[in-house]
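Take a look at this single chain in structure tokens; it is the form predicted on its own.
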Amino acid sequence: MRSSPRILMCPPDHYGIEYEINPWMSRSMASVRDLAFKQWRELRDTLLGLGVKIEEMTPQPGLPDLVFTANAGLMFRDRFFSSRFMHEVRAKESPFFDAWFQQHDFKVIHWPEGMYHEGAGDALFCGEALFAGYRTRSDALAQQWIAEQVGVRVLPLELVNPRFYHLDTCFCPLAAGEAIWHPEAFDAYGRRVIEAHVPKLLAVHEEEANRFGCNAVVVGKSVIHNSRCPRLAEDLEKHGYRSIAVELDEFLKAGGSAKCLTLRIDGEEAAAW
């Protein structure tokens, strides 16, 4: 029998809009405290009602982006690939991240010098193959590093719309060989190897892409993503999926959702191993 989910997640304790490192996210739109918890909370209890294990981290000041877990790293088996953050903010996540991976009998791996790679936000598997985003906040040579140290097809993907500046926002796969993603946010060549290595995919609209639809949770045929996609959860319950809705916006306001919030620990539902 296949163990229950395990997820990563960090409360929004110190949650809020302190600097500015992509499109979403201004200085003069503070979050709610409150309503951020109330939202968090929601999505934490959906998954525990799904049968998740959740983990939380230990909220720390003066770090608000902790709480987005799925950019800590890449997970493969019983290996954790620490992230190297482009931006020095969100570098200062790192040592935190590493402990908690260490103190849980995690082999701990650092990219090398002179390479960024954002983790589960800009690399997704989906059946045997890792789909890898780059230019935004993960770069190629990083991907190609990453191909060799785990040994699987590494299908590198440019994101070309900053507002879909990692993977994770705008790809989502459900299982070996399907998947939800937004078109707008590939270039041509992108567009070509994903139709060609996913059978079968759901196109997300413009407007449901910008609440971050792509941006989803899925556990077995359950799917969670951020509230009023209407679209996008009709498509899912005629696909054979459960679309849940959580209204995520508080986190919206710096450029995340469902995905941001949690990382999945042993390995993406969709990944082969």
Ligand code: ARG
Contents of the next structure:
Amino acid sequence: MRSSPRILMCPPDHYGIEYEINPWMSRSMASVRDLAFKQWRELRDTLLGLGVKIEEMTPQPGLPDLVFTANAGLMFRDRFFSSRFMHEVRAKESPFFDAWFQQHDFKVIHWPEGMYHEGAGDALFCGEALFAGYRTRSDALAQQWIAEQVGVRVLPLELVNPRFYHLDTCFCPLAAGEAIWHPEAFDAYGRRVIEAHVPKLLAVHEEEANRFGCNAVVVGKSVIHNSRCPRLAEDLEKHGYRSIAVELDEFLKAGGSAKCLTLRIDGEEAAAW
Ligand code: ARG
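Could I see the form predicted together with arginine next, after the form predicted on its own?
Shown next: the complete complex, the earlier chain at its head.
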């Protein structure tokens, strides 16, 4: 049995829609501060209730997306591979993430210059493989590079739908050989790769995928996802999982939900390491 799960989060003190870098973001749809806080706290408290150790980063003015810690980088044992963000507005977050990981005794490693990679937003371990999204935010080359570093087989998946711009918006490993996904976010090749490597797949339909149902946090047999995803909730229960809905609509305005607001430091539930 692994020790208690450990997750990094960042409170939404400075969260807001201040620029537009994905199709969900519109500066005219400002987030409501109190509501964002309430929703973020409910997510944190739900995780605490499941026995998760929550680490909180210090929020920074001028970095509204720092709340999305999934994009800080990719964890592999004691190594933290620090993201190289595609957009300059988010690249400014990296020094804060690096400092946190350094202070907490992780080995901080950077992708070589000229490659982009947005961490656990685009690379998810499931069993023996690393499922790797590319095109919008991370490059295929950066996915090959990480595969060599950690010695894990990488399965590159092109993200063809701009609304599902990070892999964690349309694919979520539950356990080795088991995942939630939104098939329409991939091309025929990507769908075949996923079907060939993940025997048990729960498809999330358009309406709930648009509520970021796939952007879920898995802790043991509990799956925390955005509210109003009843079909997903039912499917999860049918497959032996406990579905926990937490309304996170304030974060949907930035193109994020439960999973984006967390970074599992001790290794994703479905990771073999
Ligand atoms: N506004 C952020 C961005 O566009 C949202 C990030 C969501 N994170 C995620 N892991 N999908 O970068």
